[in-house]
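Just one chain follows, in the form predicted alone, and it is written as structure tokens.
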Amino acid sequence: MQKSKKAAESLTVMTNIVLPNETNSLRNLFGGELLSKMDRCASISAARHCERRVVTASVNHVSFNHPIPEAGIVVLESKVTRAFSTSMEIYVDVWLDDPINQRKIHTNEGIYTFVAVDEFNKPVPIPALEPETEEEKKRFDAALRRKELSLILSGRMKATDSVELKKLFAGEI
């Protein structure tokens, strides 16, 4: 059995600069190219968490609350909130960041799920996560939620079967 690690051990930073290819007509990141930079970092973080391959499985939310201009520097951090038995669940936030003003405003945020894959693109187990902080509880308990919902969805599971949903729903969460 892999031991579990922490989420700390997944933190990725990524600081970049928006380019002015890179805008829409407004003159604001465009949002396809926040998603790329979002999956690539949360890439990392599951490559980190599992020190294996890993693809994509899905994008599970996405928000777009606060416009990146052009010139602006976005900071993207992602780390693993929770780890199944071969998917991990990635979150990222993303911030601009204004030294001039010294502020940091969040801009958005996003959900992935990564599987880690062997060289013959099979699924492989993973490390257990044992989030420390606050945050990390929260998201890593949310997770699940996350999880069951995605997979009543996805007609995988029954919503019968459900047990982080049952208790949100009776008002136990």
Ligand SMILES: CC(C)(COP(=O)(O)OP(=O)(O)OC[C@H]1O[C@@H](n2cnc3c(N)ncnc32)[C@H](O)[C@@H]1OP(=O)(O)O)[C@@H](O)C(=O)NCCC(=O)NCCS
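Now that you have shown the form predicted alone, what about the form predicted together with the named molecule?
Since only the chain itself is given, any partners or molecules it might have are not part of what comes next.
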């Protein structure tokens, strides 16, 4: 196993066109369809980073900021933002690509946690992540507090045991 890998090595881009059977009653892309695509994209990034089988441990955050209409071209871009011991955080950015008007609108983002597992579904160690760009560094730096929050919300950590979140609420970061 490599000791560390660059964020760019996990970059995954998926481009789709919205079909009628994927829309809601407003003829926009149905949220559940988008979540499924985001999960797939994130899982590919996770597997590219750790070169292992991966499972979704948590969907930490998803925002739906802009509707994506029927026949819209949807571009999903995902990358690992930080690797911990066996788990990793993946950011998925979603864009509506409008080649006719030469516009690209950022419609959504999602933050996922995946865990690398062996053939018995047991978590296994993964390479560290080296952020390079300013955005990668920003997301890397904030990932630990998002992990702590996710663990607290899922009942896996006591709020009093958090380190980064305490600093955040104390105004230290």
